[in-house]
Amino acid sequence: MFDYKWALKELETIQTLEQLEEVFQKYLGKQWSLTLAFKEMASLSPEEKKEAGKTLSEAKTLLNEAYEAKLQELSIYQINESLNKDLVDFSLEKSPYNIWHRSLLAEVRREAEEVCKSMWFIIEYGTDVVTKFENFESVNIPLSHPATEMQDTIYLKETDPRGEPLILRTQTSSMQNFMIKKYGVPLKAVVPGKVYRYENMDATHDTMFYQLEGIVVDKWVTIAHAKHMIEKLLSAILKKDVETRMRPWYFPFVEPWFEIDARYEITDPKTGKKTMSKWMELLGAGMIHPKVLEMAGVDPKEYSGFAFGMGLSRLAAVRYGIKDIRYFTNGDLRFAQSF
C-alpha cells in the first residue's frame, strides 16, 4: 500500500520551487505512486477496495493540501527576495543631471490651456499639414491673396484630393472651418499649436512658432462679449489684471476686425511705485465673417460669433520680460533652467 506518510516527510524538506515540482510529479502526477495505487485497487475484493479506497482518497487529501501550502510558502520566500534585490537605496546623492526640463513655451501653453478649459472652451490641436481650402478658401482667404505665395507660405510636394499642393499651416484660424463642422453650434473652442511662415527670423520672429486660435459661435454674440472674455483670458495667463484697447485693422476672415493692445500695472522694485506699462500690440479678434460661417454650414442670419488668435511666444515673453524669442527654440539650457 502507498505509503503518504514519508511523501508528506519529504514535502517538509523541500526549498525550492523545482524541487516541489519534481515531488508533485513523484506521488501525485499521472504515471506515479499514487495514481498507481489507485489503479492497483483493480485485483482487490469488494471489502478491500472499501478501505484501500478510503485510505488513498485520504492520502491524496493531505499531500495536495501539503502541496498547495508548500507552493505558497515558496512563491511568496521567492517574491520576497526578488523585491529584496531591487531594492532602490534613497540615501544615495542626487544625481548632477537632469532627466528633463519643461520648456518655458510648453509651460506656458498648458497654463493657457487649463485656463481656457476653466471657461468651458474644447481644446482641439488639429494637424500642421493642411490644405489650401482650410488655411485660405475656408477662412475667406482667395488663392488669389499674397499670402499663399511662397514668400509666406511653405508648400509640401504631397498633395490634397484636388491635386493642390498641401502646406504648413500658417495660422490657427485653418480649424475653424473643421471644429465648427466637427462640434456644431454653439461653440467655444480654442486651437493652441505650431504655425509656420517662411519669415527673416529676428528678435521677434521666427519661421515656426505657437499661436492660440479661439472661436465663440452662438446666438446674439457681440463684440462687447469678446472684448470681456479676452481681457479674462489676457489677465489669467499673464497674471496680471490687464486692460484693453481695440483698434481698427483688416483680415479677410472676420469683419469688423481689431488689433487688440494691452497695458498693465507695473511696480518699481526700488520705489514701490505703480505705474501703467506701455500700450503692447497682444493679438488680434474680430466677429466671425458670414462666408466663413457659411463655408461651415451655419446660417450666419441666425448665428454670429468671434475669433481672435494671440502669439503665444509673445506672450511669453511679455509674462517673462524676454527681449528675444529665438531663446525659445535655440535649445540652450541656461535659458531654460532659468524659469
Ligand code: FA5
Given for the second form:
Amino acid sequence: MFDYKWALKELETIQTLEQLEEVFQKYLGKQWSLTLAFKEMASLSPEEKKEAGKTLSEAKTLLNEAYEAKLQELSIYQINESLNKDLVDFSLEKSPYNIWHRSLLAEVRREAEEVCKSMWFIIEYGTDVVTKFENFESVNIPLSHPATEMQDTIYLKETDPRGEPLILRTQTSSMQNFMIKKYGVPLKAVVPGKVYRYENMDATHDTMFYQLEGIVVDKWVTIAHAKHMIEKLLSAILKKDVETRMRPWYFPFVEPWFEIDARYEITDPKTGKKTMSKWMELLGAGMIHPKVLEMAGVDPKEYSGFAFGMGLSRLAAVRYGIKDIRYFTNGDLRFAQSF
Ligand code: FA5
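Please could you give me the other form, the form predicted in complex with this ligand, since above is the form predicted on its own?
Next comes the full complex, and the chain you just saw is listed first.
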C-alpha cells in the first residue's frame, strides 16, 4: 500500500520549485503513486477497500495541503531572493547635481491650459506627425505654397498607409479641420503642442517650439470677439501688463487676418536697468476662411469663427524676460539650474 508518510517527508526536504514539481509529478501527477494505489484497491475485499479508501483519501488531502504550503514557502523565498539581488543601495552618495528644476516653458504651457479650461475650451493635443493634407491643404494652403517645400517642412521617410508623405507638423493649425470634424459646431477648442520647422535659428526662432492653437466657431462670431478673447488670454498667460499691438498680416486660412506683437523687455537683474525693449510677434489670428469651414463640413453662411496660433515659447520669453528662446530647450545647465 502507498506510504504517504514517506512522501510527506520528501516534501519537507525540498529546497527549490523545480524539485517540488518533480515530487508533485511523482505522487500527485497523472502517473501518481496515489492514483495507482487507488487502482490497486480493486483487488481488495469490501472491508479492506473501505479501510484503504479512507486512508488514501486522507493521504491525498494531507499531501495536497503539504504541497500547497511548500509551494507558497518556496515562491516567497524566490521573490525575496530576486529582490535581494536587485537591491538599490540607498547609501550611495547624493549626486552633486540637483536635477529638479522648474521648466519655465512647461510652466507657461500648463498655466495656459488651465486658463483655457477655466474659459471652457476643449483641450486636445493631436500628433506631431501629420499628413501634408492635415498640415496644409485642410487649412487652405495649396501644395504649391512655398511653406510646403523642404526649406520649411521636415519630412519623414515613412508614409501613411495610403502612401501619403508624412511630415512633422509645422503649425498646430493642422488640427483645425480635425477638431471641427470631431466635435462639430459650435466649438471652442485649443490645441497646445510642439511644432517643427526647418528654420534659421536665432534668439526668437527655434526649429522646435510650442504653439497654442485656438478655434472658436459659432453663429455670429465676429472679429471683435476674437480680439477680446485673445487679449484676455494673453494677459492671463503673461501675468503682467504688457504693451501689445495688432497689425495686418496674411494667412491663407483666415480672412481677415492679423498678428499681435508684444513689448519684449529685458532687464539686467543686477542694475535693474532695461537692456532691451522691442516688439516681438506673439501670434497670428483671424476669421476662419469659409473654405476651411466648408472642408470640415460646416456651412460658412450659417457659422463663422476665429482661430489663433500663439507661440508659447515666445510668450514664455516675454513673461520671464528671457533673451533667447533656445535656452528653454537646449539643455544648458547654467540656465536650467537658475530656476
Ligand atoms: C502660424 O503658424 C499660423 N498657423 C498661426 C495662425 C493660426 C494664424 C490660426 C491664423 C489663424 P506663424 O508662422 O506666424 O503662424 O507662427 C505663429 C506664432 O508662432 C508666431 O507668431 C510666433 O510667436 C511663433 N513662431 C513662429 N515661428 C517660430 C519659431 N521658429 N520659433 C519660435 N516661435 C515661432
